[in-house]
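For reference, the chain that follows is the form predicted alone, supplied as structure tokens.
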Amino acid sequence: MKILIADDDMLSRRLLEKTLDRAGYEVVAVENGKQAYEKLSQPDAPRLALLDWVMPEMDGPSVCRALRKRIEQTYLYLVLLTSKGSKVDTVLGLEAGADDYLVKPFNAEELRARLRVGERVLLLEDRLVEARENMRFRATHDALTSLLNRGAIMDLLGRELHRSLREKKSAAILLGDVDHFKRVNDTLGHIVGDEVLVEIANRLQSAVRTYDFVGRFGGEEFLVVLNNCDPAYGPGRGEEIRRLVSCRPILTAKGPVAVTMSFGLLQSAEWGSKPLEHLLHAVDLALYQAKGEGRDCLRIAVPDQKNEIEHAEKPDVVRQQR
């Protein structure tokens, strides 16, 4: 593990530096305050650090200071190093945002032990953060797919369409569905359905681009949102989509599958400040349309088609043939 140590008398800075390097740290020494504080604010800083109260530039508890202001940065176990052993200077030390205070002269074996309390509570702040990070993904992204869920992707959405009509651009809208799923379902079971739709997310995901946004909308449905898509590029961009999807059978556990998917694609200049339900509504007419002439094709919604959306109802038979 690395740790920094600063102080600036050369002496005790080597004999800190051999000390710790015996115990198998990957030491980092530096000579004032102000070298302390950049090289800990580094993305790839030491998590330890054994700061000299009394330096040049910064002394220890200003550095202490300056990077508990950092919020943004992962957490530091920071140990002051001071001849000074008063109550008040104790206190002093901790308030500015020390970990740990030991007095000089200190005892080798005490200063590692000091530091192992300090790799546990770093140890402890990981896991935490990790385990944040997980609840956060699972709030966000679909359990089967790893895809974004369908509330993730609507927040998203409604966001890029905002910046879309403020910064007079456009995104396209690719709502897709697998087609004859069910068929998949009651021949091969739902095992195998799982597996296609794993492998569908993934032929999706490798599709767009890193700033474009993927998410499972629902049973064998996704929604693909293209952002910042020239209309002029649209349709060409969503039909190279569905050709890759069923460019080559998907291999399971049964075997390999065909499969294909229908796609409605709606592009967001053309349809001004509608709402986010009216323009997915629009588009699932489109995909609706798709089902309805063949399937394994891409149908556009276009904004002449506005009173057949209003009032459009899909027929619940045809929902259970997609």
Given for the second form:
Amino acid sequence: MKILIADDDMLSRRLLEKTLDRAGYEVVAVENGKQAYEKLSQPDAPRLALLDWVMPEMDGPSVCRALRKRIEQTYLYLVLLTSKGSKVDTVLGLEAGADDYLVKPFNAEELRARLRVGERVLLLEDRLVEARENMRFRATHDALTSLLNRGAIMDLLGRELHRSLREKKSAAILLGDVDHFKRVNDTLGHIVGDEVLVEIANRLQSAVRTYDFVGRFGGEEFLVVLNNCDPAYGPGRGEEIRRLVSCRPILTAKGPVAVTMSFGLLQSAEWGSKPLEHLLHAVDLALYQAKGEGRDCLRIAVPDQKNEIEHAEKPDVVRQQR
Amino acid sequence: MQNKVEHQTQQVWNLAELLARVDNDIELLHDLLGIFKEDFPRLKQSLLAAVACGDLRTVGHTSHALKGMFANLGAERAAAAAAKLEELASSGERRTLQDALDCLDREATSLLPQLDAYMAEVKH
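Please show me the structure of the same protein in the form predicted together with its partner chain, now that we have looked at it in the form predicted alone.
Following is the full complex, with the preceding chain placed first.
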């Protein structure tokens, strides 16, 4: 584990360096508080630090205070090491943001034991962060495909909608549905159906750029948000994605399964200031149109067309027959 | 009275404590003594000049640095003398600064030959 020591006294620094090196730490040594603050602010900074109290440029408590003011991703365990031994100083050091306090001249055994406490605290923090990240992932991703789930993709779509309006940039929504998916489940079983969905998710994900979003919208429905997508290229990009999904059969436990998808596409030029629900309804109508015109194709949504308003309820009915 | 008792129980140089601090690493101990021998004259010079002109800030800072060095080396009495100087500087007490400096000088004078003898001994 990396550890930073900050001490302006060369003798003390050498003693600490050797003691900690012998204890298996990777030591980074600096001569003053300013250097310590800079080193500890770097992305690959040591997470354990031993700071002398009296130092040029910035003293130990000032380094602690400055570091605690930052909104940081990882916790730093800070130990003040000094010859100041009064209760008032102890309180002052801890109030400044130090986690522990050790009086010079230090006892090597005590120093190592206190640093092990620091390591335990950092390990605990790592576990908590990992657990939080796992929970966050599970809350925003689909358990089967690991794509964004409906809530997360809707959230991103809402934000993208506002951004494209604000920055006057083009984007596109692509809503796709696996053709005759029910047949796959009925004839080959749900496990194969799941394999098909996972592979489709992989193909969709690899078909888009890193700044586009792909989410599982429903059972066999997927929503793709294409950011910064020039209107002239939107339909072409949509077609490309559709072809990439169906270009070769999906290899499953029960042999290869040929699948196709139908897509509806809505470009941001058509969005205006309509609410998200209206736009989704429009792209759903285009998808419904693609289904009605033989599947395995893409249709472009035109939100204000009168006939689509008349058939506004149809996609939900047809969704049952897809 | 209590200071006197403390002084009597403190050693000029507590080698056993220093050896424990360096985990009996003689090479490291030799290094530390070398650093001290190099830094001490500079710090002493700075302290003498600061006391002479009543620069309490420098007296405080330098005696603090010396206190840390002496304490790390197990030079208990010299560390205590440096701590006294630091305390006087911090409380603005100029009157007894020279006495405290003389005391520190005496302790350092009795410490240095011991360090030199030990360094010569471990060299062979």
